[in-house]
Each structure stands twice: as C-alpha cells, then as structure tokens.
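In structure tokens, one chain follows: the form predicted on its own.
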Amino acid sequence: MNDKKRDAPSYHRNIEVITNQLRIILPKNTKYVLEIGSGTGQHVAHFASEFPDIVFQPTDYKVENLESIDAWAADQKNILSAQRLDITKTDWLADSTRKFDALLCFNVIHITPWEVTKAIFIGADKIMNKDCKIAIYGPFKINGTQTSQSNEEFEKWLKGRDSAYGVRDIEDVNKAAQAYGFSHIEKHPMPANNFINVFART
C-alpha cells in the first residue's frame, strides 16, 4: 500500500451498503458531487470507480487528511485534487468554477460542533444546483429518542471527548435545512443504527 494512504475501519464496514444507496440517492444526470470531511479517502475513491462518469470532488476540515485522500485518488481520473475546506466559512468554494449536482457528508456532524450542520446548508445554498441533493450519513435521534442503547452510549463518549458534539435529532438537523431552503425527503436506515438523511430544495 502507497505509504501516504491511511485506512478506517469503518471503511470496509459500510461503503458496499453506502454505495448501494447512492445508486438510488444520486440525482439522475449527476455531474458533479461534493464530499465534506472526505477523511482518509477511501470512500471518495471507491464512489469514482464505481460512477465513472461523475467527477468527485473531495475536501476536509484536516490539512493532514488531503495526502491521503490523494493518494487514494490517485489512479481514478474523476476525482479533483482534494481541497482544506471550513465550512463555517461562509465563502467557501466560493472561486468554484461548477455548480455541484450532489453534496456528500459522511459521519461528520456527530463529531463537529452544531454551527457545522447548518453551515452545510447556508454553503450548499450558494453552490449546489436547482434539483441537488444532499446526503448526510450518521447516527441520528428521531423525535428526541435514540435509535438503540449503542447510540446513547456513543453519545455519552462524544460528549466526554467535546460537550459540542452528539448525535444530531433529525428533526433539528431538518429546521436547520428549512432556514436555508431545503427540507429533509428521504431516511434511508442502514446497518449499526445508523441512517442516510437526504435534503433537496424546497
């Protein structure tokens, strides 16, 4: 293995049921996809060989994070060199040259503080196309309540590590999407309690 390449363990425990979904989630005619907190790049590399046809466009919050995402990268010719990418910038991409046709966030809102989540959607707002849509994959509550046991527990390691972090209630995470004009249209449950949430414009 290419030395610059790092490996998840939650890599190979869900991208066969991610990618799956994704065949359903994609909006048809798909272009462009961008993916926050891209992390060691597994994923984004697995989906460009799986969708040839899109270009991939990876980015993270962690400058040390961007080698192997290329480095991952690095035999598949739809993805775009990775970018350090803050959302709570509200500039971000700003220079971009495309709109993008999806936006891809994969566990990340648990392990970041709230402003994260709604900065998803004030970004998303400035460079996502009209019929886009936006996938964030993760442990959620419904309705206040926690799906299993694991999760409570989960939480309660989240919190000991940040008091910002925890796993987000859907219905939270949907009124920050409506604040910037996108509404929560499908839950895709998936395996260790987990769920893909996916948001397109009102």
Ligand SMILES: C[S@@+](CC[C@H](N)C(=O)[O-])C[C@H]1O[C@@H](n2cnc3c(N)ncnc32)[C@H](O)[C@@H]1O
The other form holds:
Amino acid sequence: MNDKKRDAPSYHRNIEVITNQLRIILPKNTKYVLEIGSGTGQHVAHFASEFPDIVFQPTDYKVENLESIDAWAADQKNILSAQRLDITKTDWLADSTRKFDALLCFNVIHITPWEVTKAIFIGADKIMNKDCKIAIYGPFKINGTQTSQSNEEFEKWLKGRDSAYGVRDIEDVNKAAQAYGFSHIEKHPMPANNFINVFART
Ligand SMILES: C[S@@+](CC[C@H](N)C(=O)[O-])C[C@H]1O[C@@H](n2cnc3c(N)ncnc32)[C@H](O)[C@@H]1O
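Moving on from the form predicted on its own, kindly provide the form predicted together with this ligand as a structure.
What follows is the entire complex, opening with the chain shown before.
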C-alpha cells in the first residue's frame, strides 16, 4: 500500500451502505460534488469509482489529510486534487468557478464546534447550484432525544474531548439550514444508529 494512504477503520464498515444510499440521494444529472472533511480520502475515492460520470472535489481542514486524499484518488480520473478548506472561513473555494450539485459531509458535525454546522449552509449558499442537495452523515438526536444508548455514551466521550462537540439535533440543524435558505427534506436511517440527513434550497 502507498504509505501516504491512511486508513480509517469506520470506512470499511459504512462505505457500501453509504454508496448505495447516494444512488438514491444524488440529484439527477449530478456533475460536480464537493466533499467537506474528506479525512483519509477513502470515501471519495470509492464514490469516484462508483460514479464515473461525476467529478468530485475533496477537501479537508487538516493539511496532513490532503496527501492521503490525493494518494487514494490517484487511480481515479474524476477526482480533482484535494484542497485545504476550513469551512468556517466564508471565502471558501473563492477561486472556484464551479458550482456544485451536491455537498457531502460525513462524520464531521458532531466532532467540530456548532459554528462548523452553520458554516456548511453559509458556504453552500454561495457555491451550490439551485437544485443542489446537501447530505450530512452521522449520529443525530431527534426531537432532543438520542436514538440509542450507544450514541448517548458517544456524546459523553465527545464532550470529554471538547465541550463544543456533540451529537446534533436534526431540528437544530434544520434551523441553521433555514437561516441560509435551505431546509431538511430527507432522513435516511443508516446502520449503527446513524442517519444521512438531506437538505435542499427552500
Ligand atoms: C471524523 S473525521 C471524518 C472524516 C471522513 N469524512 C470520514 O467519514 O471518515 C472529521 C473531519 O472533519 C475535518 N474538519 C474538522 N474541522 C473542519 C473545518 N472547520 N472545516 C473543514 N473540515 C473540518 C477534519 O479534518 C476531519 O478530516
């Protein structure tokens, strides 16, 4: 294995189910997809092989992740080189002339401060096409309640790392979305008490 390629164990557990769900979620005729917090780059590399007609733009906040993303992407023609992106900086992807049809954000919003969740919609308003979809994967609370004991324990662990982290409530995320012209349109239950929640322009 190329030693720049890092491995996330969770990738192997969730990649097939996420890919299958994306077949349902991605807008028809999707051309360009932006991923926020691409991490190791394994997800985006797999999506690129499964959706050869779509061009993917991976990004991550941490410079050290960009090398791993590019290493996993090397075999695919339809992945642009990874860009550093801190989504809380609102000039994100300022140089991009491209508008995206879908934005993917997996396992990010519970392990970052709340401002990151809001920033997704602030940025998306600038850089996404009219009929875009935003797909956010991870654990969520529903009506203020955890969906499982394991998520409750996970949240305690998250808050022990940083009190600003936490399992987000779908309704709170929806309110953040609505402030920037988006709203929650689909909730896809996933294994291990996760969801993909989808948002679109109102
Ligand atoms: C738990 S990892 C998830 C990685 C990958 N999406 C996955 O599911 O395996 C969270 C990712 O969010 C990124 N991240 C944290 N803060 C961010 C920010 N402000 N802007 C963009 N990405 C951020 C981290 O660098 C990290 O790659």
